[in-house]
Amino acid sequence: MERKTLITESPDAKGLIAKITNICYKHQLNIIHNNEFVDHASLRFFMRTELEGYFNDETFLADLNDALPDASSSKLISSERKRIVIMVTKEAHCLGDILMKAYDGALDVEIAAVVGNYDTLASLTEKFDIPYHTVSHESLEREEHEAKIVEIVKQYEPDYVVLAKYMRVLTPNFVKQFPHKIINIHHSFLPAFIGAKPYQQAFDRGVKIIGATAHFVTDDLDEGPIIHQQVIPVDHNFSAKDLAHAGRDVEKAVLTKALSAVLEDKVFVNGNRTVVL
């Protein structure tokens, strides 16, 4: 007996889960968990179903094609643990939090390396047995760093790529190698604070919350579909280096939320939108 998980995504209409539910009877699946959305604006209907039984992928996924609307898509994930390539420059707190949950079982992941544009957190992954490669930038062109990079990531063949505090902005033809594959973690609440220096940006407004964003990696400099959000109040008491310091818990947080998120299979991209059920 086998447990894997449905992903649906189709046009909107009528009966959709009584169509998919009766397949899932049809082939004798138990339904575990199921959660579905329509979304009125795009009228796109999304739907995540936990299975569990004994699965013939093919006749089960062409009875379901068959059954749904066109421009329908549905796949079966299996239930094994998925493979992520960190990227990171100098920030331990984001790094430190993906190790230690998946250390302890909270993150269910398999870490296949980190890459660093430095060393400076190499002795702390190594403290895990989890390969660390350093790919320095000095004195190499963008492009030219970036594929040294894409060679390496490529050789753990990973489902997905996070971006734990990698402060480098990555090219349109990086991107294309992963895509709806990086995941990022932003120091403010998009789309407030865009760039460099964001908890200067937030003390120099006087902010009264500060946040931060994880979101899909695109072409536009973080303006990609957004995962998970989190804020935090702050006052007039704080400085720059305090919301800073402050931010860097909910930074941790919102990276480890989203990245749970996506390897259970949550989160459908809609657009430049995210559903996540």
Contents of the next structure:
Protein chains: 4
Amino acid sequence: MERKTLITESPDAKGLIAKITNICYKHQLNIIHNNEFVDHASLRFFMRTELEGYFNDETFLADLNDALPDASSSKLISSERKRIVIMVTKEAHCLGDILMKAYDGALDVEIAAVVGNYDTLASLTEKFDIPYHTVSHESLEREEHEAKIVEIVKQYEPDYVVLAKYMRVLTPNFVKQFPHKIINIHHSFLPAFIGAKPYQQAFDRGVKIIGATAHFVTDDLDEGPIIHQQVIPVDHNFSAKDLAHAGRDVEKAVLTKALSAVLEDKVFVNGNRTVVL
Amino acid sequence: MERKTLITESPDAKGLIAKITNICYKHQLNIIHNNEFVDHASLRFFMRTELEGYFNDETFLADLNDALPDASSSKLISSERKRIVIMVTKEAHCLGDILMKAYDGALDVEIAAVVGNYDTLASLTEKFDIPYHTVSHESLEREEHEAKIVEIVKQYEPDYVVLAKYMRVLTPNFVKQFPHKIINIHHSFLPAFIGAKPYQQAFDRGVKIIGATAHFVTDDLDEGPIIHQQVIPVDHNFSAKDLAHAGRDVEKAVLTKALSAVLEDKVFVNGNRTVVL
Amino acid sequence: MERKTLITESPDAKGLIAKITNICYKHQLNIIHNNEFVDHASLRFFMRTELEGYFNDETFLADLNDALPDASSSKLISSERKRIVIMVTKEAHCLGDILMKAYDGALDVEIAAVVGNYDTLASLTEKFDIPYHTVSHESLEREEHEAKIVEIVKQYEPDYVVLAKYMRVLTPNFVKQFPHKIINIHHSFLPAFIGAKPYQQAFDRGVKIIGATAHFVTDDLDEGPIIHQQVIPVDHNFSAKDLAHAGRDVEKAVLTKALSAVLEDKVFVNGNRTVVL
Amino acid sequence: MERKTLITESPDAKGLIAKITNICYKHQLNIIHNNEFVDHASLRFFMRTELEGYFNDETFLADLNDALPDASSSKLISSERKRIVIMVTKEAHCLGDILMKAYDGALDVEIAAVVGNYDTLASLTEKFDIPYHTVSHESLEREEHEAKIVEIVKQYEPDYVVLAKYMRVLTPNFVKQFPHKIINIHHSFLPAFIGAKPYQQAFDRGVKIIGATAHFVTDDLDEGPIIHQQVIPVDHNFSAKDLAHAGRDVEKAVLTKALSAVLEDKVFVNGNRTVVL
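What would the structure be for the form predicted together with another copy of the chain, given that what you showed me was the form predicted on its own?
Okay, now the whole complex, with that chain kicking things off.
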């Protein structure tokens, strides 16, 4: 017996759950866990079903294809460990958290490689026997720099690219090579404090809470669909530097939580929003 | 078109979701929201489905009855406002919160009456034009006292009885008249600090968090299935009295949140645990 | 023996705590609780000291005045219950929460009156035997309308004016009559979603957390010093309407928490930020 | 100029803050941050003052000694990095978190060594160039085993011993060698679910929240003064195993937060409670 996850997106229609679960039943697949959601605004239907049994992927998906509306799509995902490439600049906390959680089993993922525009984090990465590539952006045009990174990233055929405090803006050209496959951690509770120095902005505004946002990257770095957000309370004792320090804990917590949901195929993109089942 | 909620409990079996959603489809009922849960330990299946359409309750339930295993049960619940009777002693905060939320629409419920063993909360209750019954326990045997309360409560035919800081222990005889229909707020994060003076106990132990627990009442007051729990951080500045004061906010938040879930038919009893769909 | 709270603001200087506590000691006043904060950016010093003993306010403050730098200020505040006037429009939840908490003792405050631009909340207010004034804005210029409100508010001589979902923008002229005395609840986690329809904005952006902000009102309604903020997690199941509904709980929690801190003289204005001791 | 932290404990008396801050002023020491607390139950006074200036420790402490009551004690602690020894069994998550946070600077500490009763975590420890000592308990009496550990730990002269999921009960004899110097993480929200298998107990009771507790170790492993506690919400979807898995994140967060407070000299033991300034 195997376990697989069925992912379905479709225009909403009557009887979708019945049709899908009928086909699971017909194939003698046991439903371990099931979630679905209808967006009554966009009339889109999303369903995630963990199945157990003996799978014939081809006939199963063909049956679904016959039963569901034309514009729908279904994927059957095996429970193999997914592969990521992590991109970093100089800060260790997000990378360190992913490395440690992959090591101790809290995060079920294969870290294929880490790519940094500085070599600062090479020695940390290599402690865990993971290849580190330094691709300096110095004296390179942005396009050249990105082309070098793309070349390296692609050779690892990652399921996802994780920006773990990669501090350079990516061009649309880079982004479109990994559509909905790039996850970024933004160091603010978006949409507040978009842009540079969010902790200084938070200090200046005197907020009593700071947060972080994990999102898919689209053409505009801070505007992609939000996967997860988390906050912590702060007070007048926090300088801008203290805010940044405290923010690190939230940043890594948010990024690994979002990554975990993505790796378990729980995150659907729904326009500029996400559905997390 | 109407909206109703279908509630199903059953021994687990293959194809249950398919069978139930097929019947919904056959009856041309649209699934607005659906949740289900299989307890893989007890092999029990729980499902809650919000439906929209034109209902023929009798044939719909008959179809379900035919399709589902023998020991299963299904209920189709209309969206009519439910009726509660609240029991109190002297503290105003939980009663006050329910009164206000029922008044401003945050809680969709009809408060049929309030019964107290003191008259302390009569004037608060009557501000909202709700009948208040004082049933003093003084000079009465426990059984006599409870019999008087039962008589009053029953005449209102409540869907649920809410113990909003009713500070007397109920006998099994009282409880069995309202099986899984009595909701209590316990002023501690159960199972810690069971029994009297939980805030003094919390102070003595020097805990850094206090909480409250809403649960169904079974024969043993503090041991019924937990519906909801919530906590707040505290510190060395809190005296036992401060803890009690701070605890009130959590108590009322937990009670109204639990009550809200129960009123929306989201809470299933699963042995001594609950499933909240 | 009496209890009073000493509030001191001063440019920072060496020995301030020693000077202030020396004078308390000299006057045989016992320090029950003490907090102070130095803003190392603005070099401002803030101190809040709860004292117990026999007070001679005049000589005590004169001693402080002699000892502290020229630009400092000290106030000795008796523990008398403070008086507020609440301004509302149509939504009941924030007003209801303050009424109930004042009633049950959770909030130690005298609600002198409620002023609304509609009469929607008159009956709720009057349940608690508090005068309600309807001052309709219809067919009035903004200045005329505000002048009528100011006249009513001032006759109650409130310590603070609380905007409990008062949905009209106040003019600088109104604001300057109650400097740092007006507390507003804004229905978003400022600075995100400034302006109208924050819940629709939050929905459109697909955020996973919503919040509310209590702040002092300055000339610009949403830009005054923040007193308190709180958030709740939300997800894809929340429509814009659900967000608004869920937001009400946060709004009232934030407003009463901020109000409570202000009433206990814990909140200092520090430029556009607050210090909450 | 140097920074040091003054730690004072004393029976409560009038004028203590004045006396202490006077002496700071006399020595031309600037108060950067100050907190104090009086336990009105035990009549104990606790104060923590961050000072900046040119220190003459001897005369400063002598002045304090003269000014303060007999039974008081003062310590002046330099800002040197403190040293810890970590004790573990097999689980990596707490050790990993401390290693990573010491590496990336989030935790300002020197990890002198790790001691485990298995060699499971040797390779993780050694990635960070920290010595790992395996002291197997097999075929040893408890006292012999502990004696071996004590010998190793003592040679590193640690400021604190951190039990990062060390799963063996320590004898009073061990504990008394490091009075108030041993910090343990207990995998439950104490005092609920004391003892073995707390997550199975939590599952059986059907709680909706789980937590973890960091505390100083006294003679009874689960009964020492609590330093910090934290919780996370759980629901019916969590098996006992899922609870344990989710609990790991709380355990490490609680342990590192408690450790951080202890390392900054913020934690005072007050009977069986703590004061965290």
